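Only one chain is shown below, in structure tokens, and it's the form predicted alone.
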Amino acid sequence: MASLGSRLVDIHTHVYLPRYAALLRSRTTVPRILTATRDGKPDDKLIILDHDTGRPVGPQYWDRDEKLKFMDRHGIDLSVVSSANPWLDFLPASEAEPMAAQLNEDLEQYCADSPSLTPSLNRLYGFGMLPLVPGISTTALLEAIEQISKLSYLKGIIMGTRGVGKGLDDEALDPVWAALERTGLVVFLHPHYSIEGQWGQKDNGHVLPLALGFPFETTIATTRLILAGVFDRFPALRLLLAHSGGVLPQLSSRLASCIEHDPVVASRLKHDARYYLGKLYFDAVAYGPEELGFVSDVVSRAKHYENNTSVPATATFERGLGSGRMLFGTDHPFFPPLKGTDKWPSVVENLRAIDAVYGWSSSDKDGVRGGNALSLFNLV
């Protein structure tokens, strides 16, 4: 194993937990595991949006075991763990309430059961459920919140973009940004519904929905975010965004733009919009190492607009600094090997990625590869 300051740490990589699969294969509409064998042999596929064929799926998803082999053959010394989506967001209330409180110890046993690094680190830990749904009341949020905060292998939430049915700007959800602030629970954002009926006639497959769809859906729920004023009212939120945030970083002085243009926004925020990119974290699952570079730069730069102050032209940044803010992720199990390899694109690219970006520093790609993921966790 690496040395503590090498260390190597997924923080975007999921699991079905039994208890949820069992839930998904009991189910006759999407979402749903449907249970079908080819050849005598389990052919079982999972669908989780309207009009999806699905995708074939099996142990690598729930079980623990097929997780370590993962990080064994790839050199991950430790990985921050989620359920993925849909999550709950199917179920009532009545149900989503008892579900998230048990998911989350499944969750915590999943993790406390797993091999150790050190005697005080072991090799998985997680980002626990709330019932965001519709119908559900802000105490039982807020007791799933105090459940997480208490459980040692949890470290955070995750959490999809609908909120309790109005989007994350929703003035209802303030008890839990407020709850989410105090606990110092990390928020992990991430995209499921996609960007519907862009997608035109041609069958493509899973490409745009995955590749533009979701980090849209995820630069849309972050501006609104910043939009509402979140992260005004509660300045010490921490909250990290799936696929390098989409393309919030891209498009971030034009949203500034837009803002100061607009007589309806035009004074709402304490902060330029950019300003706001430096105090998110981003996961660093871009593939490219000029993608990298370019978010580290927009975190970089955000200190300059800080109280909507007029940045020089002249101003400069050090590229290193936003390094600090992402964290390296493979999305496993999603997106296998098509090809006959021993080791998954997916965590190859983007290592590629992160060892190759222009201007950071060795102890810059050490951050992002493992050192800043321990640190914002709180596990050095």
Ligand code: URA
The other form holds:
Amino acid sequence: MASLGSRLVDIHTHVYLPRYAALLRSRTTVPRILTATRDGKPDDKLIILDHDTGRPVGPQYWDRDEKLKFMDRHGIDLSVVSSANPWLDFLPASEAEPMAAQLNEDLEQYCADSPSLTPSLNRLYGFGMLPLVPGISTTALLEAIEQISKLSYLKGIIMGTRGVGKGLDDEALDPVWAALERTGLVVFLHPHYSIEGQWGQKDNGHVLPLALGFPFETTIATTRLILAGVFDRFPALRLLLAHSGGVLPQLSSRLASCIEHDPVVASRLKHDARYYLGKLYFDAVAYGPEELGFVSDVVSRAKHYENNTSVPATATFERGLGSGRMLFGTDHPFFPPLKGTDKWPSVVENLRAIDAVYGWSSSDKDGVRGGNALSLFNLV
Ligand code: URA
Ligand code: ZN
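Since the one above is the form predicted alone, can you give the form predicted in complex with this ligand too?
To see the whole picture, the full complex is given below, headed by that same chain.
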């Protein structure tokens, strides 16, 4: 077994727990699992996105042994598993509340019964979920946070971008951010809806909403959090962004400039917008070394903006510093290989990308592969 410092930890890996898969199967409208057979074999389809024609779905989405087999095949020591989109977004509050509580218990059990990595570490940990739907009471949300914080294998929550219907910049969520900050649960912000895209008439499969819409959705949601002052009011909140934060790193200086020139928001925030990127965590699901290196540059640069001073021309950014907030992920069981291969190209590419980042030391890379996750989730 590898030493703790060189563990491979997957923090972006999903499951549809059996109870949730059964719920999707029972539905006649999207999101749903369409049960079918072809040549006598199961040929089920998962339909969750707008204009979705469905994708094959099978035990890799719900069976824990399949998750462990996938981890073994790719040398992944430990995974922090999250329920996949669209969570409970489609349920009325009266159903979302008990379902979230049951799924949190189910996920705790899924992790607790997993093999151990060391006498004090299991191979599976999880992100719980909140019943974040319109009409839910603040009390119900706070009770869900309380429940999750008491479940020993759940280390955070996964959250979409809708909040309780008005997005994440809704002041109604302030008690939720406060409770998440107080309990130290990591918030994994993950897209589902994509954006109103100019996707055109051609059949391009899921490429445009997944490659562009998902990351833009995360970018917009995080920008709205920054603009709403959430990181000023809850500075210890730990927010982990899916898909390396989408295009937020690339657009952060433009964002800062637009804020500075806008009379409505110019004096609203305590810091330059770029400062807040240094408070975030980013998964390393970007598939290329240049993108990873760039995100780490932007994170390293953030500290220069704490006092709203402009960055001196002579400032140097230490890439390695920013890598401390980046964490390996796979997005399993999404993006399975189209052709039968032993290892999944989506995983191999993300590992190669980490290995090839110019300017990251071997200990920076070890951190991104696993050490940063072990620290973030207090597993060491
Ligand atoms: N597609 C999804 O719907 N969710 C993911 O997490 C990845 C791909
Ligand atoms: Zn994902």
